[in-house]
Amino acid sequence: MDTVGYDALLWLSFGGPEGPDEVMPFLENVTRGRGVPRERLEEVAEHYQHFGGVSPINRLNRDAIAAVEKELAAQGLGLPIYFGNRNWQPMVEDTLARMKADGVRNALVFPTSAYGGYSACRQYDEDIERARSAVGEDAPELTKLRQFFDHPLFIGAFADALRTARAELDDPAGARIVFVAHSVPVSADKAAGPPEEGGHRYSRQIAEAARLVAAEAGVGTYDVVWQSRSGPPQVPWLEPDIVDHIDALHAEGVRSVVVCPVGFVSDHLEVIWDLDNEAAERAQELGMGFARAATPGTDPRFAELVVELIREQVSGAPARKLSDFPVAGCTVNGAPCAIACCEPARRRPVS
């Protein structure tokens, strides 16, 4: 089938380490420039050793890579899929580089991301216009997919999730149901968006998935909240964390929680450690049920939904979504959606 001069796709992720003696490198990358304290680092180094130094993110990535493969062959789609990650080998740097020599000069990214924001978007064109810098002269193309957060989809793998979760406790209508997103600094959240739009566009974005998500599963109360903070104490983040929120739950005489990881694609590290052991253990100790759904990346309407973005581009498909959110994230060549769109605080012009 025709791809409009499409000729691969990028799959660009995180990254993750591979074995004892990465973590702390990665780790070093992940938060260069960032402030976080030495001791803080080794203690998140501790929860990568607690699993053998190994993340479980490329393992993942490269298996819905293969789920995105096969998908594409059975719909036509003759676009090899490249793996490049901004933190770990494979660096995208490299891959790009790869790419060129093997005369890729039009590429579509997918960023394993499905939110607005700077960590979840806008980090992700800078990974494009480093790649593009360090391969130089006659560097592919690159035209990143939009942000998926509201695709039927995406929601509908999630609330199928829910309610497979909800089942294994023994009173499923008397648990609370907790919807749970990574963290960010709350300057980070309020530059969110175009400024036009007055900020906050990943938080509004998380509110939304969770209520799409909980209208899809028939769940009436809900609570979203946040995880995986990392900076320094003095700077407020979003709030509450998962586990505080559990203490809070059980203040209130809530028996038995269901959390979905609604802000993320995949089980990597922060969703096994923060969820699967920090949150699941606190609620074990206040004799609380506790089960949690699972990230869409396994199931096969993840690969389904990234070849319904591809043909969006190659083919002029019509974009599925279920929210009155602008269509954003597809750029290219690293251009953010809009002057100053999800920009750092410090980085904007000060008026």
Ligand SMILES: CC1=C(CCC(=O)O)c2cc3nc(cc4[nH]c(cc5[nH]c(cc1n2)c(C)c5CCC(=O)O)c(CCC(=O)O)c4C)C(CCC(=O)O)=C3C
Given for the second form:
Amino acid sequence: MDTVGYDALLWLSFGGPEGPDEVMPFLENVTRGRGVPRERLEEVAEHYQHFGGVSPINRLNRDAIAAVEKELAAQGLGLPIYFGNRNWQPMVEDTLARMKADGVRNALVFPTSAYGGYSACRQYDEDIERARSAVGEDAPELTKLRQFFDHPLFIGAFADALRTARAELDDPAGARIVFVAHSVPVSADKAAGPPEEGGHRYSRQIAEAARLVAAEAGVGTYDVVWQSRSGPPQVPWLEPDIVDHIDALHAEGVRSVVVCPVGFVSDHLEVIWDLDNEAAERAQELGMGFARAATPGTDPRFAELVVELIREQVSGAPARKLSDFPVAGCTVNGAPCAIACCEPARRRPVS
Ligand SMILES: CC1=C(CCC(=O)O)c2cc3nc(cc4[nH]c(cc5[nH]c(cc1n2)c(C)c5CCC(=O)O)c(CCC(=O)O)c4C)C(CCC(=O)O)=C3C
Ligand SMILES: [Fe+2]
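Can I get the form predicted together with this ligand as well, since the one above is the form predicted on its own?
Then the entire complex follows, led off by the chain already shown.
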């Protein structure tokens, strides 16, 4: 099989700073027009400065791309991979201009998010649309690959990581398993998915992925909680927060926790700060055992997953998936999945 009709893969991610002077400009790109208070920005900037102003996300993406290139070659598929981000260099607009200059006409896009919802899906469609209009005439056609939160390779990688993390604890059998994903405004979650589905597609997909990972790892009792809340304090976001939840578990008499960041594909800054630093520290203060499951981005199954998604799209083979959610996220040139799907919240400027 070859990649009939497609001549490249665009790896589309969030982006992150790679030095202290890049932190503030990066954060300004992320939050432009989104009503995030200045104090929150300054607080988050400190998290980045704690790591010398370098987020691991770009390196992790480059490593994952190298693994996918190897897997493509091993499967005899010739498809060059280009790397572009929403918020930091290499910016997707620049990458797409380079693709056009290289003669790319019709590319697939792999977004580094497994889920639906505005921030996890539709905003990547907006990135595609913006990059195409920046490039102008003869911009490559861009077909985004589907949401993969329920793919057996994604679930399998998390299940093994969860088992490994649990085994690090003194009392593995007594630990509470806690799945965690990036919080979003309650209004954004309500608007997630096509309107006729009744909303909440993001939080329902997170709950489904958690259920599937727990089942595969043989876990009976578990919780689903949120992290990295942003925005002004008066706007409600999905709760409880992971750190508050650790307090609550302690009050219940739970002695140790295994945290599984099911909402993310890589150990980027929000994972290594909000979980490995803040959540781990709280657990330690309370005398609780703490272990954190790895994200799947460095697991060999992740490269296989990406190549499988490409093959699905190219050959029209049925999607391999473990949930009953409809296949979604696969659209051309930044079109939304459906009319009014994951509509962005109307944002009021902060006073
Ligand atoms: C659902 C979701 C994902 C998962 C899906 C996906 O992976 O795409 C995700 C991923 C990420 N979020 C990241 C970083 C940030 N997110 C912010 C702000 C926000 N995230 C939101 C949601 C999400 N975010 C939302 C609703 C906001 C509020 C502002 C807005 O409406 O846009 C801010 C601003 C400061 C703050 O207030 O925290 C930062 C710095 C990084 C990179 C980390 C690194 O550098 O390694 C990654 C992968
Ligand atoms: Fe975020």
